[in-house]
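The chain below stands alone, shown as structure tokens; this is the form predicted on its own.
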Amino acid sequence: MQASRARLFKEYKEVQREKAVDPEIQLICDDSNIFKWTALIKGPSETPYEGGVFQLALVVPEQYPLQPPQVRFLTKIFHPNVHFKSGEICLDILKTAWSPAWTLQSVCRAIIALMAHPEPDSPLNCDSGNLLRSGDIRGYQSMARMYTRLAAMPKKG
């Protein structure tokens, strides 16, 4: 547990230093528990998620970095690789392809990349995956845009 704590403190310091370097990702450590983090990520440009800010919950195991963090969307998102109700994310680096070289920041980067390049062949959201697999890009994009507007954009006045 000491090794994971030391690693997380190191990552925390890096996050504080690099805030201006990576404006798409804001990582916030829970004040009372270094194993609980929140991330705010900006929807990638030229995607239906553009303009949205999505909140993620990161729970880091005591075996970190040998085991991956559990990451899920708290903000509703219409995406084939995200479970609509639980926010669970289907991403190989969070499961079998994890490496201790990954950091919480790079995990967030990978999630942003997944948002821009969905994998409809391994869907957690079958409705979204089916739209893409059947070639209905327009249907998928309009649903994703609608949920981005409803859940991930600041309410006006």
The other form holds:
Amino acid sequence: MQASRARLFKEYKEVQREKAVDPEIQLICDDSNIFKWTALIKGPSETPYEGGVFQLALVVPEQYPLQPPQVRFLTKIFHPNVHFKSGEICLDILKTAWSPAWTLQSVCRAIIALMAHPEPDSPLNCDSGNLLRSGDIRGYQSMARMYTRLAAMPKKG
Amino acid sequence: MQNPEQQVAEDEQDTADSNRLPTIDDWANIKDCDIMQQQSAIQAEEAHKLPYVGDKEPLSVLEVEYQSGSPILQKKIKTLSEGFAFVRRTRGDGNCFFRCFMFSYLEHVLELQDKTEVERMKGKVEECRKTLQNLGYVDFTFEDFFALYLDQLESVIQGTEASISQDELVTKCRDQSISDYVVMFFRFVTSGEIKKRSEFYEPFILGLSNCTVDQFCKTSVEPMGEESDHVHITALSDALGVPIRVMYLDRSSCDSGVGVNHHDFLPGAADLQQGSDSGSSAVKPYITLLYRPGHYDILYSK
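Based on the form predicted on its own presented above, generate the structure block for the form predicted together with its partner chain.
Shown next: the complete complex, the earlier chain at its head.
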């Protein structure tokens, strides 16, 4: 508990320093609980998520950094490796390939990379995975873009 | 297509107690966090059976274990008992090699009160720190693990307030908050060494897993619970300059009879093969591990 708190405090300071380096990622620590974080990540360019801002919820376990943070999308997203309803993410570093070499910041970077490079062979969203696997890139892109517009962009007045 | 039951289940999700154990009906709803919870429950159950590092036991426990086992193994155990008196088991949680190395090494330094070795090791640890920095690792991701290892190293030398006895060393190696951190320190060191000398390790890694050096380190070295192979042992032995002997208790045999094979991991052996081999005879491993397919334990010579 003490070790995880100390580590998170270091990450907090790092996040303040990195702000300018990583404009795609905005990591915000809960005011009263250093084990709860929110991230706002920008959809990568030249993907159907471009122009969207996606909110992630990060819950850090007491065993951190020996155990990974739990991360899920709060913003609705149509992506093969994100559960459409729960926002759960299928990413090896959040499960079996986790190591303390990762940080909350680099986890967010990995999620942005996953948005740009979906892995349809291990889908959590089968509809999305099937579109990609059957080669219907246009179908996948238009669905993903529609949900980006609906859920991840400011509403036009 | 919307199934009414599914809808109810979703509504429940928000309020459901996350600790509740999944039943068969729940398979559709099972989430990754449930799987991870189940995994840690299994690990906790295993923990009751054997601590991270067990007690020193006479080698005869192996004879009992293989009483009705293969005759080749029984013969090998007999041969082993000529040279070794005790075995110390470690938990089979995928970290057993690192756990064996931690205990065996610290116990050796504690018994000999070898201050020169502690200083030599500190120098190696600093080299490993630089290796990771040069590879682009962020300091705060590994420094806690380095600091905790150095604390343990200091504590086995008597005469300071932090000094510990052998019994306390056992207790510490069984304490998750220390033991796992030291294991993770070794994983960082091993990963750094493999990446630093990637051209040397690449062919071995290709033979093991058909992936790149970076991928191998990411998926098979750095994560806790990933088992060690000869690549890991070579890299750790090299990085820290500690020779390791492994006795192989498996069912292999040859015409000339049943002998117990062993392999010595000698630091810098790969370099010595290329250049002059003067000085390679000087190091004799003081850490001896017993390998049974998939697991390592510690052996004590007579």
